[in-house]
Amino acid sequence: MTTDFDRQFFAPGRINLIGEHIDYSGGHVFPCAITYGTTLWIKKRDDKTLRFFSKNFEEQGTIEVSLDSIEYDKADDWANYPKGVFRMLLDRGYHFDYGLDLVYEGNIPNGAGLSSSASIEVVTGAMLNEVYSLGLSMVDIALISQKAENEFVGVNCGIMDQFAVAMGKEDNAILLNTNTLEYEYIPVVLEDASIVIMNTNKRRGLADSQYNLRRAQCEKALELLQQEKNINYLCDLSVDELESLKHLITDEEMYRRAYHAVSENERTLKASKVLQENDLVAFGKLMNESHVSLRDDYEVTGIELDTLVEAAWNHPGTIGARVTGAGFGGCAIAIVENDHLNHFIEVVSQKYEKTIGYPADFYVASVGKGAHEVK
C-alpha cells in the first residue's frame, strides 16, 4: 500500500526520564526520544484534497478534507492531530498549492503516554517543512505542533513532548528549560543497564483526564504567590522560597500541587548533574523520589502505575523507577541492570497481573533521534 508513495518520514515517541508535570510551570524537563514512533508516507495530489489514513485505525477508513476548509471534527478522531498542524501553518500565512495522500503507521502503544499524539503532529510538521520548503527550524515545528494540540485539539499540554520528538538526539537526553526553551544535550550512558518501559495497558486520553484541572490549580497557585513575589512561573521559586510563602495558599491540595512542581524542578536539575557524573545510583534515587511526589502531592499515578513502580522498586536489579508522562494510566519506566532484565520483567509482570487482573506490556527502549526524512 505504501510502495507507490513519494517520500517517507519518521518521528519518535518520547519518554521523560524526570521532570513531570512542570513543563507548564516554567520548569526543567529531561526527556529523550525513543526508537518507537510514527512513520508517514506521502504522495502529492493534483487537487487541494488531503486524504488521511492510519494503518493503526484501518476501521476508520480514509478521512478526507479540503485544504480550503480544515476544521476540528470529533468524528475525524486521530486525524485532528495532523489536521491541526496544517491549520496552524495556514493561519500563519503559509500556502499549500496542492493536496496530499498521507498514510501513518505507529508502533507506539496507543494511549500509553509515550507521546503518540506529539509524534503524529511533529512528523506532519517535519514533512510539510520539507515537501513545501517552508524553511522552519525544528524548534518552530515543535512550537507549531504544540499550538495545534492546545488550540485545535483542545489539550492544554506544555512544550516538552513536541520538543523531545522534534529535537531528540541518539543516546542523549535533553535538559530543557520550558520557560526559555534553552536546552542542552546530556549523554545517557547506562553501561550495564537498560531503560524498560512498562505499559499499564490502562488507556488514558489526556483531553478527558484531570490534566487540565491540575494545570488550572498550578495557575491559581501562581496567581496567589504573585501577590507577594515577582515571578512568572512556579518554578522560578526554590522549595525554601515556596515554603516561606505557604501562607498565601490556604487550600492544602493546591499547595501540594505547587510543591510538587517546585520540588520536581530541583530534582530534575540535580538528576541531569548526577547523570553527567555517571552516578546512576543517585539518578535512580531521584527517579524514585519523583514518583512519590507525583503519587502523593500531584496525585496522578493510580493503582496501576503504583503497582508497577512498587514491584520494580522491590526488585534487586532496579536502579530507579517512576511514572513517565501525564499519568492516570499510561506507562512507567525503570532503569534495570542488564543481568536482571529477564527476571525483572517476569517478576514485575506476575505481580502486576495478580493485583490488577490483566497483563502489562514491557519494552526495552533505546534512545533515538528526532523527526527526520527516511531516505
Second form
Amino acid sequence: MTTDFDRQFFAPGRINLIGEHIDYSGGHVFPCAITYGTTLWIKKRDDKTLRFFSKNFEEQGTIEVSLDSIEYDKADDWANYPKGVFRMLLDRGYHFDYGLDLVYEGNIPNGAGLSSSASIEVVTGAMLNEVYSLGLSMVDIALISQKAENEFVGVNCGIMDQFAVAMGKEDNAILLNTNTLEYEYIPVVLEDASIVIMNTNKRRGLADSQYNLRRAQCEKALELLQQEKNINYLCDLSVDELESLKHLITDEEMYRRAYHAVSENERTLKASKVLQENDLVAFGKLMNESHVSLRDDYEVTGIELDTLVEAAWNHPGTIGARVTGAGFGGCAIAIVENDHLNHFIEVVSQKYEKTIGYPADFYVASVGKGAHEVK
Ligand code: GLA
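Since we've got the form predicted alone here, give me the form predicted together with alpha-D-galactopyranose (GLA) too.
Every chain and every other molecule in the complex is listed next, the one we just looked at coming first.
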C-alpha cells in the first residue's frame, strides 16, 4: 500500500487475439486489455519538479527532472516512457503549473510483449488528463502515448498497444481499423474455455531492429504496388488483388511479407465475425493460421514461440493458439477448454522445458478494462 498520495490510476497491459504486425499497414487488429497492469500514485508538489519512482526498479532510485527541461536521457531508463508523455503534451502547448511525485508499480511480466511500456505511457497520460484537467479523450491519450514511444523513446510502433490499453473494456475485444481508427467492441464469450498466456521467458532481444526491418519491407512493398494501384496501405488490398499484382514485387521475401499483411487483415475480419457468431472452433482455426503466416511468411516467431504453440496445437483441449504481439520471444496465447487447463499447462510446460532448456510461465488471462482512476 502506498499511503499519503493524493490519487491513484491504473492502466492494463494487452494481448492481441489476432491481427498481428498490421497496425502499421492500415490493417484491422483485435486486441483486448488484460487485468495485469501498472498502478500509478501521484502527489502534487509546490515546485516544478517531477520525481519518478518505480517499485519494480527500486535499485534505480528516484529519477528527478524539472518540468522546464524534459529531455530523453538513457540513464533515466524506464522513466523515459512517462517523461516522453509529458514532453509530447508540452510540445502540444499544454502547461503544468506544478510538479508531481509519481510512484509506479506494475505486475505485467517485463519485456514479455504484453505492452508494459504502453501501460506506463497511458497511465501517465490518463493521470495528467485528470489531474491537470486537459480535456483529452482516451483516443487522444493513446495517440500521444504512441507519439512518445515513436519520437521520444525511438520505437517505431503502431497504434495497437496504446489504443488497447487506453480503450479496453471488460470482457470485450476491440476490433480496430488502424487506418481510420474506427473501432467496435466485441464481447469475448468463451463459455467453457479460457485464454492462457504462455510466456517464453525469452527477452525480445533483437525485437526492435527486426521490427523496424519488417516495417521497412512493408513500406517498400507498398511503394512497388502503388505503381499500378492507387492505395494508401498494404491492407487496402484483398488477397486476390495482391496476387494479381505479384509481378510488381520480384523479391520473394518481400512478397511474403506483403502476403502476410494482406491475408492477416482478411483473417482478422473473419475472426471478429465468427467470434460474434460464437463459433469458437472457427475462431481457433484462424488463430492457428495466423501463427503459421507469422512463422512462415513474416518470420517473427522463432523456436521458443513455435515450440509453445505447436505443443498447444497437439493438446486435445486447445481450440486455437498463436504468438501475440511483436514476436521474437515474448508471449503466445491459447484458447483452452477449462476441463483441460491443468493438464494443458503440465504437458506444454514439460515439452517447452525439454526442448528449450528453461521453463515457460503460464497465466490465465481475464479481459479487463482500459486506463482509469482508482477511487
Ligand atoms: C508491437 C507494436 C504494435 C504492433 C505489434 C505487432 O506490440 O508495439 O504496434 O505492431 O508489435 O502486431
